[in-house]
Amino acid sequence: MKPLIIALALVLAAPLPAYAHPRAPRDLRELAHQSGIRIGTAVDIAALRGEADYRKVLNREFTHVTAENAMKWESVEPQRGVYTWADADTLVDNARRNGQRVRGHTLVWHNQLPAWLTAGVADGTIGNDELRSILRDHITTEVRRYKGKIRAWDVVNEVVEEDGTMRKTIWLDRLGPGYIADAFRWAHRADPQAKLFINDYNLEWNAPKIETTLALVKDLQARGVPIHGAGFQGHLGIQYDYPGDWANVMRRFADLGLEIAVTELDARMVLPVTEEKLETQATYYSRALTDCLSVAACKELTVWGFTDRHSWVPGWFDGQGSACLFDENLAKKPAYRALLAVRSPR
């Protein structure tokens, strides 16, 4: 019986042969488990009740999901004191029956603001303590709502120039930069639970946004301010290089102890699509969710939209476009293959 036993140990203690390790995920909902991480996307509402379609492919793919414009001030307080809440009650409505989690975006902004705000702050017949107030009720009332609903809130969205100075925006103007502590701590109150984030664009390359960006969460740490993470939006173009060093990036923010997350990743291209184009922007994605998978913090990548059918793209930049995971058809693109092919070290 020996050698007997000494075989199955040899066979016991031999690795595993390719075929017996985890077969590849089939779908990105299956990427999200085996990875570890929440893969999400924003959403378009209109299609989300009128397209079954895209609804089918949303509920199939997807573990996290962001509402694109539901949940901006000007969506939900069109007028004064009047909310309208059944864009966003869809979404959060359809997250729970599907076992997706919601990112909440956003609840500063110095873009998509009701017309009564910026009008009644031009025409000075909203004061600075009034604005202040409004601010405050706004933040405070949209949070309460969807209280243990929202795995995490982009607090304050985009607060930081191109050079590294903070944004000139009604807020900053009017009320000071202490309105972004101010934001934290009034949605820290209203649900202590929920994560929140500031959240930018070209934070995964721009130098004086990096470090004006790091400078300022030091400063709301010091100061006691509950902030818990970091999105990294992540607009990509192919037609530049990619950001090679955002993996770095983001470990220095997770140094400083915040969740990390990429926010809005899609990467356009100057049309026409060609085959090699689209390889590119596959190599994009691939290496968007490697540099995310490569830091422990990192436990969310989502695409602002995933079908090129409802791309915020072509309405921005002139002559480009295809910049989603599937195209107009729902046909799944190079890059939606490439990121199931990529592979967790966790």
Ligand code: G3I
The other form holds:
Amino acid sequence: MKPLIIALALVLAAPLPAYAHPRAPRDLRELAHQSGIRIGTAVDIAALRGEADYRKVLNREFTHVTAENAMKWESVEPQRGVYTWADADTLVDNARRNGQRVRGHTLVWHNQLPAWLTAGVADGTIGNDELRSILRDHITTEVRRYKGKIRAWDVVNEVVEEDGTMRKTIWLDRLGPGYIADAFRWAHRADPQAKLFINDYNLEWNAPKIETTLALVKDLQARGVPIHGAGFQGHLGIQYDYPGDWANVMRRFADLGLEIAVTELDARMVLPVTEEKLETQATYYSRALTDCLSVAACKELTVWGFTDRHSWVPGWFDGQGSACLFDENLAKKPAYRALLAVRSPR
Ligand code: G3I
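Next block: the form predicted in complex with this ligand, after the form predicted on its own:
Up next: the whole complex, starting with the chain shown before.
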């Protein structure tokens, strides 16, 4: 009897290896708690309001949310001075009720700008000084409205071109490169607690974009600009190789003291869907999570929509789709199960 008790005591006293959890996670919410990163999704507000099954999965699985479109400029100020916050409010309220933190997306971008703004710039009725104060007011108004309710903001989105030059937008063209520092400063003034991110696609692997973005961050930091994070969108396609150096790229940004987030992960495929493609897709998702977990500064992994029922992919890439973790009927795909199987090294 006695040796048995001693053996039992030894087993119980032995520390678990750092990666071992008492049991495999049941869902993404549990995975997030066990691994210490937030697992998020972009949210389609019409679906959140109108589809009970969508809402159920969203609130069961995710601890972080991003508005897919509802916080973009054309959504919140479709006419000059006329603000429409209802959709963004719906997301923020739902998040509060369901223990989800929120990523604000996005303050400065070249897409989904309201027509009054782009037309005014094009026809010269909005001059450069006025444009600068319009941008300042937009950032200040939106960030203030959600002060204390947004964990992280994508302050500037996609500001670097594929060839490593600064993206040619109305912002660069009319305001000069200083608009980026201004945007971060204005956002910080409006909510000093929010983490302020630069966000981009292909930053996982594109060398010119990586180098320019790193140099930009260093320059901003040297000038005391409040920038706190780098977001990797992570729009992957399984017809291309997985970006195998991604964890190292994350580390280079983390070494600058930034928080890292995967902000818009998905892995599309050329249709039709096959079992084999779904298995390949599963490895893309699990590798992305593994990469994030391998970098201590990576605190969030957000997917760009969780169901193929509402995905931007088919509308943008002819003949491609099935990019999400759940299918159109909200059945779990192999990618979902692959995420649950990833063991956290933390
Ligand atoms: O709201 C209008 C609606 O009134 C109209 O009837 C309908 C007809 O086409 O269009 C609706 O607008 C669409 C909008 O999404 C809202 O659903 C636009 O056409 C459509 O182009 C727009 O696409 C969004 C895209 O950004 C625009 O650039 C996608 O949903 C959204 O997923 C996508 O998200 C971006 C991130 O913000 C930044 N990173 C890349 C990512 C994927 O492109």
